[in-house]
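Presented as structure tokens, the chain that follows is alone, the form predicted on its own.
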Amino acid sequence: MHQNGTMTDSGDFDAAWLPGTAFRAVGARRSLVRSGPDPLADTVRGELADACARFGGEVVRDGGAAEFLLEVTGGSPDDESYTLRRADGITSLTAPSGRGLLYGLFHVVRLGEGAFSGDLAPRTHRPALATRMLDHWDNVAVHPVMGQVERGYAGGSLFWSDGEARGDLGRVRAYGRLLAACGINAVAVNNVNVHATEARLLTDRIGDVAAIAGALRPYGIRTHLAVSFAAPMLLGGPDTADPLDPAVRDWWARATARVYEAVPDFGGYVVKADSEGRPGPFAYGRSHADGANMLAAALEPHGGTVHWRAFVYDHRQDWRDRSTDRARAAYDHFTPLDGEFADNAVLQVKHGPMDFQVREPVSPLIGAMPDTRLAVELQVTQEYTGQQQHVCWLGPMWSEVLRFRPDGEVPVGRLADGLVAVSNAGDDRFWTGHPLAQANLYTFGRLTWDPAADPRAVLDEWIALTHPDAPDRLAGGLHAILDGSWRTYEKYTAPLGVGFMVQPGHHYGPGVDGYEYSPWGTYHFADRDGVGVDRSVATGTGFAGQYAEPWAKLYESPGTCPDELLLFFHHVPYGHVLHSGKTVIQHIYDTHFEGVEEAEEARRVWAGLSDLVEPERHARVAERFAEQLRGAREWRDQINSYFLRKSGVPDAHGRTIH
């Protein structure tokens, strides 16, 4: 056992938010589990038996006296709800299925002794969203450009090694356990950019998928596969992928039936089509609905779902053409298709209209297709937010997205059919490279269960679980470091929603004009007079008009647009006065200096916690803080120098700008 109370399996990986001591309260009790045959109820029994062996409790036979009664009452095996109550000295957990019982057990673990003291009025808990999913951009074989994991910042793949499933899947099972404990119920195990090796997972390599599914199944995690739209052509089928061709539809039906023979509880497919060069239905003059519905038809007899990504745009744009706007693309492509998608087809929409920037508006596509199932896609892996070298806890960003009301009334968290995120976990000892980045994975899971949850309460929950018995100084220090870290990162990187001032390709570190003259459509249009993209209806690309009221009117004018999104929606002079009272140029200077100062303070706080954190964990975070501070200074100096040269306006406070 480590100094902070966490335990590892033979020292190979961190216990994260499920250290052994987290089970102290349940492990010290006499527990009784009542259930018919149910594999997930068996998982609950196993968890309790392990905890009791460690803390002196006992799992008793039916009829024995118990302080903790757990019971499957019968119902749909997919019902994930549970009811917790405490009366007459007995804590009772009931659920219609073993699945709900498992989630209920982890809820009791979070409550600790609070679940076994006083009385608790009966309360039923159920997830707000049925699909709570992680997409792993893992390559089965190491890719010459993207490596083992595309946008992976935590080592190699959890699932794949040397072109096949890992031989020892014990860590995959441990990963499933961590995910179940925060509410996640589905995982796609390979990259959406499907390469030749990954395509074969659908056919002759399906046994590898079945092995991984077997490791995840005890914790209620359904396995999904990313597939290539051109799979029939890649795998010896018809020489076309036309979704309306009967031979192609038959090929998919037969291939899908074989998948379900190997993995009976298979979740379905994830598809990136007609996006960034991936094959899709456009090649045959067909629509995205045609493509998605073909796969939906193959999955429907087996209860599967196709997640069709809406990340479709022109990635060969002419930077001189200001009429083409990448932000418009998803809305323009998909809203005409509302109502045409099959019932088991889910349109997977990135939460912002661009690409997981540190600040974007919510995508106008969310809420604009009332007759289509939508899943909102987030990015837990920190591609544009520090790549798990920088502390950047994203809970507040995601909460803002989930609470946003596209129609002024219903929040995104209630409009969505599910939440999906690109995972940040790998085979690193701490799972996420940066130990504090575990907070992002945990927070995402908890927000999938309850999108209205207070993210800061979730953060404190993660701190308490990961560092049990933490003194106030440790808990308070961790909260202080993480709580403001997203806005700190925003301050020293791209200002006022402008985005994409990163190094091309790998996206790490400042590159102010890195994408400015590229074909990717990610421009800021800074010149001597001003900066930002005019997306108004009156004089710009019209993107602001894709929103419903009140947002269309709010975003249309620089006078009403929120400061943090100003440069996303408008090209303004450097002397434009923000709602804060500062000019745009002074805001840029001030926030970049402030961001570095805040990163320095966070590093100082972490250094002061060295006596309360296990040495290896503390050293890993300290090393990352050194890199964060170096990077923050580089961002500050490059951004401020760039805009000083563009604008010719000096810093009002006379600070040195390199």
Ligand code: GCW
The other form holds:
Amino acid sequence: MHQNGTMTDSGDFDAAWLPGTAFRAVGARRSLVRSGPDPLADTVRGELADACARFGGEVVRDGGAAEFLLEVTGGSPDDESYTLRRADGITSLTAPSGRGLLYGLFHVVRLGEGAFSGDLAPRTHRPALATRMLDHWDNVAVHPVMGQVERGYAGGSLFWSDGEARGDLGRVRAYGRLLAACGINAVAVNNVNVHATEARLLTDRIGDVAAIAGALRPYGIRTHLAVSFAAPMLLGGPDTADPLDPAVRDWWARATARVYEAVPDFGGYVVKADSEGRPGPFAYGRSHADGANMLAAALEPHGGTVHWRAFVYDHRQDWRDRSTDRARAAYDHFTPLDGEFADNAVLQVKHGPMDFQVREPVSPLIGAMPDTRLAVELQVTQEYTGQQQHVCWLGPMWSEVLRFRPDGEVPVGRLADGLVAVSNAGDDRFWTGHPLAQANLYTFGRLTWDPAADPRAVLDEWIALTHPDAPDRLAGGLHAILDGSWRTYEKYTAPLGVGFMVQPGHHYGPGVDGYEYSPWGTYHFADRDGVGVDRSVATGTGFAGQYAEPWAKLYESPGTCPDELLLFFHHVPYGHVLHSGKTVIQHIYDTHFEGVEEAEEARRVWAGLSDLVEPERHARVAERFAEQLRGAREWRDQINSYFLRKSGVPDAHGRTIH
Ligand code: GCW
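I would like to compare: after the form predicted on its own, may I see the structure of the form predicted together with this ligand?
Everything in the complex follows now, all chains and molecules, and the chain you saw is the first one.
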């Protein structure tokens, strides 16, 4: 056993944040579980039995003496809360449901010996958000361009392989267990771009979905399905998908009833409609509320929810047309519909107005529809943040989003009903390709439970669980590598919130003009005089005016706009002086040199931890660092030389720009 205790339990895949040793404290106790028939309480019993088998404790029968008492007190099965206390040498965990008991058990695991010493005053814990979901952009059949997992950087899908459901439900169950341990309670198992094979999951292939749901259920996770708005037409129903056509509504009602026969606790549908070429209600002159409400009506009798994505914009734009602004689109399309969505329809809004860039303002749509249920969508898979080749811990970015107060008062984390993210997990041995990207998945889960949590404290938890008994040097090293890694990535990629500058298609690596002149609406407008997008109300696209105060005013002027978002909101000359005191052009040069230096330093730190990390994990990360360094230098050189050529302004420090 290596010192950090992260040897895998099964040998097939990494134990991530649940290595056997994380259960040492609970496994060494005599435990008693009291509950009526409840499958989740059975899961808890099973967890305890496994831990006891390893560490010498015992799960005793009712009547026996126990130091760890767990009890389902009854109440709503959907109540996910739990109460933990310790007095008179007994640690007790009570919960209205087995679900809560399971979350409580994982809490006790996090506390370790701390849960079994001294007294703990009773404290009730409950998730801040009801829906805590991961979306998988997994294709059932390998897509000719996007492969098995769209924007997947961790091998194949956990659920599907080459057109078939994977037989290995053990791995799916282990995934559910990891997710429950960080607070996730919902998973959508297929890509929001629903292609022909995937469409059939709704009907004749619902058995595949039921099998996955069966493996996730013991860990309190409800299964959701992405569906095509054109499903009736694709699957032998009416020859239209008009949401107000009674035959279409009837088709959905019947199809949905059959889904619930197969999966009684099915969570609901996720829909990408009228977005990047997907079918939607616009084809019938209907609104997105009409579309969402039709599906909501089909789900309502069964207790299901439709997550309707707000990622609707014109992807056939003309670069010369400076009045169309992709950033405006979601707000413009959806705010007129506030109050029209059904109670079981949730509008799923990407956290930024564009598309998961390393830096964006918070979407102005968030908070702008007070009478519509809201889920905020994040991207754990690192499409635009290094594709799990680069270390980029996104906790601080997500925390900034969740703490942002759209009206100056209530933070995003309290406005939302749910938090959703695109998963970064796949069938890779380490789950996430880059072993350190596990921290992103864990952090996302914990932030769904408590959006106000300090991400650094969450990282501490992840480190302690993943590496029980880790000496301070390992924890310190991991913090040194991860804490600032998002800002480091930002430094060597697209500057000051301008976004994109990636290679078209796969989105990896620098391509300063990769999306300039393209139809996708993602431009930086750099010329010999300046760079950035004028989104002011006074002279630009008016996007800044979509915000409530104090933000609209703050973003409107380059004098008050925060440096890190300057080029998102304004087109400025290269000599424009930032709040930092530097010119824009010098900021670009400096950050790109610094970013590479910081990545080099992170790599050195990792190299110095080789005696504390098991060899396979260490080697995998070391390989990724080699690629990160290559990539970071390439970014630095491409961006710096592009702007040197465009601006003609030399680096004030006379460094060589390649
Ligand atoms: O960022 C873009 C991705 C697409 C994705 C789309 C979306 C699933 O490049 O791959 O499609 O966003 O969120 O729908």
